[in-house]
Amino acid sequence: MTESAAEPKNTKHVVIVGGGFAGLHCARKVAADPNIRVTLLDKHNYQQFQPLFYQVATSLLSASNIAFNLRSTLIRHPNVDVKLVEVVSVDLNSRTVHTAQGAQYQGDYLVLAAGSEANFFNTPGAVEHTYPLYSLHNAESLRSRILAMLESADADHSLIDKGALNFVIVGAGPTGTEMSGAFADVLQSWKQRKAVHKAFWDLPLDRAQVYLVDAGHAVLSAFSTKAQEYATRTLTQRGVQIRLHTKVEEVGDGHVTLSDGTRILTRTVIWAGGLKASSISGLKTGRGGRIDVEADLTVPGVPGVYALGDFANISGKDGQPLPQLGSVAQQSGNWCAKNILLDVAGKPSEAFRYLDKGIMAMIGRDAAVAEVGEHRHEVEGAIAFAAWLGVHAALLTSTMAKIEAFMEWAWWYFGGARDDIVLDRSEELQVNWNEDTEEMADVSKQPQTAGQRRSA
């Protein structure tokens, strides 16, 4: 891309790849300087909130409330330039993007920020068979499969002995444990309804089971012991099996293998396992598929290109990764920009110093834990509930977002789960019953090796 003439000869060109918390925060920063012109590259036309994806999928919250029209959230300025292209390749000594669509982009600096995708660890059929939850797009196909899957145990509950209602949740770390949580409140509250509310009353929920699986040794492992002591009598409280120690050995067409042996027949399993960097060739990459990352955030030997929040291992006061957090990428992009005006103004850069603000996990209705602070003051119960609610809110891109979030919350806080939602993805009630229709193991009995299984 060139300057165009009518543009000062010192005009600075910013691009930046990705449009999540990292790259919008770093355009919104950079472009209060107006000589310089940014051009935000992103396959979306709008900036999602991942932390809120699960309250999607379970229908707490629709996908107006957490995705954001890019162009909209930066009509304040009139020198960034929002292109809808998907990036495929980089030339870092160039500083220059490749795009799907053919276009290149070349700037005075590059800012890689273009966020993860699920990593599902070579794990036979996951890639197929399971419903990740790290999009937008993968919240609402997860919304829709669920529903399908109770329509069609509605209309013949016969398929419930094929595994209708077994819902298998793989990953409990904070993701995994929020979607349990919230699936658990749900089912249970359209149990207690139905008599009133007429919906799905002919539908035994009592038969519906959630599990959730990790090979871990705890519930939300990055957690305290108290607190994932308060998550896992919670979770186990609401009706969730929790299967520690335990690995997803193959996803199938109707079936969960797992690496104790037992097979549990499903049709709906939720991928919660852990995050990649998102795939762009010509780049060096490190832990997880992610840009290592000099003090600074820039990535080294290449002077002027920036890696941000889940694209990069930044390191912390001990020299560790930071956490794939909202709260890494904002302060990472807002950093990244200060950065980049310093530059421009001839002055040296700065290391990334982050204000470690805590954790927090909804674990349902009434229930959080949060850690806060850098010296992680616990707090569980109501009040870690409520606190949860003001900083996620506080989060959201814009006014509106913020106050259609608490109006919805508080329907659910007050009238329970919604039991008017509309299955607008049909074709995932396209299910072939005919696989997987042997008999169920009982996962509360010995389960049987797949040898034995074989034998028999």
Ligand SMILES: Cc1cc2nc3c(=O)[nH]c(=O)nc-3n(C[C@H](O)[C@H](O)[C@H](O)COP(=O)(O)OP(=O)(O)OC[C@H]3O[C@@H](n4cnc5c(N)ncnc54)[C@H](O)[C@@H]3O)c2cc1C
Contents of the next structure:
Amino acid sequence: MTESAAEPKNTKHVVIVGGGFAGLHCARKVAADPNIRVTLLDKHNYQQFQPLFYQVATSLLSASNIAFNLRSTLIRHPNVDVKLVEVVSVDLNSRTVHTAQGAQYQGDYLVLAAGSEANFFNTPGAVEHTYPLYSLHNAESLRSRILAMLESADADHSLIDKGALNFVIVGAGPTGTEMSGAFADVLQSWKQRKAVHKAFWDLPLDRAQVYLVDAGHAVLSAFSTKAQEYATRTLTQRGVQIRLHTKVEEVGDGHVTLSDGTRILTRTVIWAGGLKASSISGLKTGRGGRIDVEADLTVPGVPGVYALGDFANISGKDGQPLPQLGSVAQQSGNWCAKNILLDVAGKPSEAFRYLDKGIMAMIGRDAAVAEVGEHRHEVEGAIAFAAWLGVHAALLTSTMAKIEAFMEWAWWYFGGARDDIVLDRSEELQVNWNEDTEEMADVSKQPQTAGQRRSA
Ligand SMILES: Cc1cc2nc3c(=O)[nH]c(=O)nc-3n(C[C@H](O)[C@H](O)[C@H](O)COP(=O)(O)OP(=O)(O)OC[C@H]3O[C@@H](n4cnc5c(N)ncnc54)[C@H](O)[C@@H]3O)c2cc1C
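Pass me the form predicted in complex with the named molecule as well; I've looked at the form predicted alone already.
Now the complete complex, all chains and molecules, led by this one.
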């Protein structure tokens, strides 16, 4: 049992699971009341800024630009205690959570904000052989794998025929589109004799191929037709091969098989194909494995228990669940804190109202799409690109992080070399280049899975 010692009788205890956008905003706001004590539980000791994972994966930003220590972030709140633990189960009725480390935490209020994880939709081989992009660890592993492929192909050009420079991205939503655009920028920089080309001057990077595969009918399906067409046109012009109406049937150690029968040799498959709520037992889940909530963000039938952000199905004005976005998470975190403070004051809670500021996606240098506000005023190209940089810098947690990220972006924009190209995870170099033939010869062979290498 992990509970602190004596405390004033009127102090209320709020236990928050997850220090992401939702949990952190809730913690900060509720802790402004000195009569409240907060315990924030997270399996990482940092907040990770997921929208910029793909920039870490493509060496544009370093990990320290997008991960922020939770204790430092909350240093001004002495009534918040951060614990590095993994929550494995919940008892809703007693508002108690149990951790993998054997501890339990019970609060007057329990806030569930554990976010999402990759959903592989039972695609054979996807867990073992793809790179998801849902944690900092994932992003760093992917960066090392990309660098490992460049290094391997540079040392032995014949590996290009075995797929060393083929990169397959599964899912053409914002994450997959942004990732493809970043790859396309690397290819562009080769054409302009910049960045990666300067470092890998002996590597025929013109042979690199980037595939963006999606079972749906469009790139960026949540955006307008005009934005979809702009994104498709821009990516195609920059060399990305887009395969729509196409499912990934199976992923192997050295290939991916598509529903139209195409087999692409590749050692780097990036999974941006879907997400589900983080797995914690003891919860009744609804659509997307998420927790359905009432209008005031409480879990039905259990007053004092809230679910927020990506972890929850929060209804919008039209009754449909709101999308998994940073802005939904932030606003629900603040609103939950407000409702807890109302409850502590003996007042009724209020129904959550989401202020829709719009959606945006980066497609590459000077190219982005933005649909601003509830009425989706459309902007694309360089203006949307500038807006994207501004919005994401503003969302970063500390002033120093904002300045550093801006400096990195400016450096990139004006053609500076990416120097965060240290291959620090040597396991990503370990590739069996004869996989297909050996796989047929010895089916009992059990290689270490990508999931084991990249568990985070
Ligand atoms: C690659 C990517 C790109 C994205 N791009 C954008 C974008 O451009 N714009 C946008 O608005 N949104 C974007 N999103 C979505 C946005 O990042 C999420 O909606 C937002 O992070 C959700 O916040 P959250 O607090 O609900 O969850 P998270 O931010 O995921 O935080 C959950 C926290 O819970 C912790 N946790 C999970 N399980 C446990 C456990 N069992 N025990 C203890 N702790 C646990 C995690 O460590 C994490 O710190 C993107 C997401 C991804 C993955």
